[in-house]
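The form predicted on its own is given below as one chain in C-alpha cells.
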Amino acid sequence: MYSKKAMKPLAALALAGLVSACGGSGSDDPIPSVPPVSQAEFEVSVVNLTNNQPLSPVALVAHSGDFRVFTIGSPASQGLEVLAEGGSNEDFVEAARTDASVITIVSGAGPIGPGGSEVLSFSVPESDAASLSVSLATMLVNTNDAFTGTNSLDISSLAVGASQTMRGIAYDAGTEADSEAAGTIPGPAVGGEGFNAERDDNADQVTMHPGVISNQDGLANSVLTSQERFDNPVVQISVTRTL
C-alpha cells in the first residue's frame, strides 16, 4: 500500500506533464510569418518637345482595364477641365481615385519647362503588373485649355529591364474658347485667370488642338507670340520596367 508521503510527487509530475500539455512551452514555437507581396516597379519619363509652352505638373494614372483621360468628340470631365484650362490636376486625381480599375496614383513635383524633362516612379503589386496600363495628362499652359497625354498605354508586357516609347500631340479640351486673350490663360506669358467654370467653347467636346494662332499671325488681340505656337508632337513619354 502506498503512504500519502509517497503520492506527493506522483502528484506534483502529474500537474508538471498537465502544464506542458496546454501549452506551457508554445514560447518556443516559431511565429508564423506572412510572405512580403512582390512588387513590379516602373519609371516614366515625361519629355517637353515644345518652344514655350511649359507643362503643368503631370497627373500619371496607373491601372487595370480601360481608364480614360478623356475620349475625341465627347465633352471633358469636370476635371479634365480645371487641369486643361487652369494646370492644376487636383481635381482630375480626386475623380481618378474613384474608379475602381485605378492601382496608383502619381502627381508631377511641378511645371516641366520647354525641352525640359521629369521622371516618375511608381510600383505595383506583380499580380497586377499583367493587365497594367498607365494614362496621363497635363496642360500646355501658355494656351486656353490645350492639354497632352495618353489613354491606356498598355504596359502589361514589358519585362524588367524594357521600355516603350511613345509621342503624344495636343488636344483642345473644348470647355474655353481659344480667344488667346488678355485674362484667359494662366501660363507665365500672360498670367491669367485658367479655369473658369462657364463653359464658352461652342464645341464642348474634346478634339485634336488647331494651335496658337498669335498677334504676329493675324489674331489682333492675342496676347501670345509666334514664340507660344507648337508642332506636334508636344510631349514624349517613356516606359520602363525597372524591377
The other form holds:
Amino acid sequence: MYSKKAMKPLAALALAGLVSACGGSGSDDPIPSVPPVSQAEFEVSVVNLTNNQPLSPVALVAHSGDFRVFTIGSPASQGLEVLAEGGSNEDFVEAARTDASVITIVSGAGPIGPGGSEVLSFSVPESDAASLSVSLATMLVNTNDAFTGTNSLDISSLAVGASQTMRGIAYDAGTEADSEAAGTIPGPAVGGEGFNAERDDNADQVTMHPGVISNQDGLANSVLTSQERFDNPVVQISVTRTL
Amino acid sequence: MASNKRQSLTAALTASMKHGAGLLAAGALMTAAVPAAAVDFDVRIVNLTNGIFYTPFLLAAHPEGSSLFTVGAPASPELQAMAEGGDISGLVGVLSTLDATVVENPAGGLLAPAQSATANLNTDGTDNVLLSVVAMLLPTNDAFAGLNSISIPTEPGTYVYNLPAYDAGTEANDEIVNGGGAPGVPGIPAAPGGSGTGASGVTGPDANTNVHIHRNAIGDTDPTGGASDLDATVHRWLNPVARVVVTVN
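Okay, that was the form predicted on its own. Show me the form predicted together with its partner chain next.
Now the full complex is given, and it begins with the chain already shown.
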C-alpha cells in the first residue's frame, strides 16, 4: 500500500523527535499529515528438540539480500565464534547491525531449556516484506562449539495468518577442539570456560557437528554423559506472519 | 506442523473477529481453509535402520487441528503406551473419537531393517486431511518414529517423507532388556534381533521429559555385562530412521 518513499519522512520525523533540539523546518506543522507506515508483523517460535542441550539466547535477524550466519567450509565470523563457544550473542548482534541488508534484530530473553520454547516477535515495514528472510543462531551450550540455526530462511511469500516450519541441524563452528574436557564447556552440565580467542579445532572452518561422544562411549576425560548426546534435528523454527 | 496450522487458523479467526466479521463469516472462513481431502492414497513405510525393528505401525488420516503428539510437550498416556511397549490400542481409541481413517499393523507384525509395508487409505466423505504415522523402535526404552500431521497432498503423485526417531520423554533410557513394556515400567520389552544381558543400566530419567528428538542408543560391547544390554555396533542409528512414501491415486 505505502511505498518506501512514504516511510522515509516518518523515519526522519521520528529521528528529529529523538534529537529534540534540532528545530528543523516546519517544526510547527502537525505530524498527522504523514500517512502511517504499514507494518508486517511476524512471530518466530523456537523449540529446543534436544535431551540436555540448553540453547543460548537466540539471535534472530530479519533481513533482505544475502546476510549469512555461516558458510560451510569457511571460518566462523568472530561474532559467531563468541556465540558458539560461550553462548553470548552480543558480538554477533553488534556485527549484524552494521550489515546493510539487515532490517531488524531480536535477541532471545534467555536460554531455552531442553523441551522448552520461546516466541520472538518483530515487525518490518510492509514494503520490506516482499523480500524478507530470517536467519537465526544459538549455541548448544553443553558442547565446546556447537550451534544451530538457519541461514536466510525465505519468508517473502508468507501470507498473513500462514506459517512456515523448518528444523535445524547442529553445526560445529570449527573454532574450538571438541575435547569435552573439564573447564572447556560453558553449559550447566559443566560450568567451564566459554569464549577463547584461540582457534584450535581440526580446521578453522564451519562444518556439520560430529556429535557428542561422552564419557559413556570411550572418551574417558569427557565431562559429558549420554544425556548430553544428540542427533539431528536439534531445533524447530516456525515463522508465522500475524499481520 | 499441526500446531502451526492451529495457530494460523486461530490467528485468521481472531483477525476476522477484530474486523467485525460475525460468527457466520468466521465459519465460512474455516470451511474455506480446509483443503479438499485426497480421497484415495497408498502409504508405503520403509525401515531405514541397520539393526532396529519396528512394532506394529499405526497410520491415521485425521482432521485439521488434531495430532498424536507435539514436540516440546508431554506425551499423552496413549502415546506413552505406544512408545514404551508398542501398544497402539490407546491411540486407536482416541482416533476413533475423531472419526479418523485408521490402518493398524500393515506389516502384520514387526518390520525388520530395510523391510517395507504398504497400506491403502480412503478418506472419502471425511474431514481427514492430515496424515500421521507412528511405531516404536525395538530395542529401545521409549523411542518411536513419527510422521506428525502432514497435510495429505491432493494432487496425484508420489510424495516422500523422512522420519526422525523421537524420544517420548517418559522413560529412562537405561537400555536394560527385561521385558518391561507397560507404561511406567522400566526397561526394554524385547530385542527381536538379540541383545546382551546383565547390564547395570546406562542412565536415569531423561533431562527432557517432553517429546523430543532421540539422542540415539549408546550400547556397549560387553554382551554379558556393562551398562547397556544393547550392542553399540548393532543398535545405534542416525536420523532419518524411516521413510513414508505417499502415492495419491
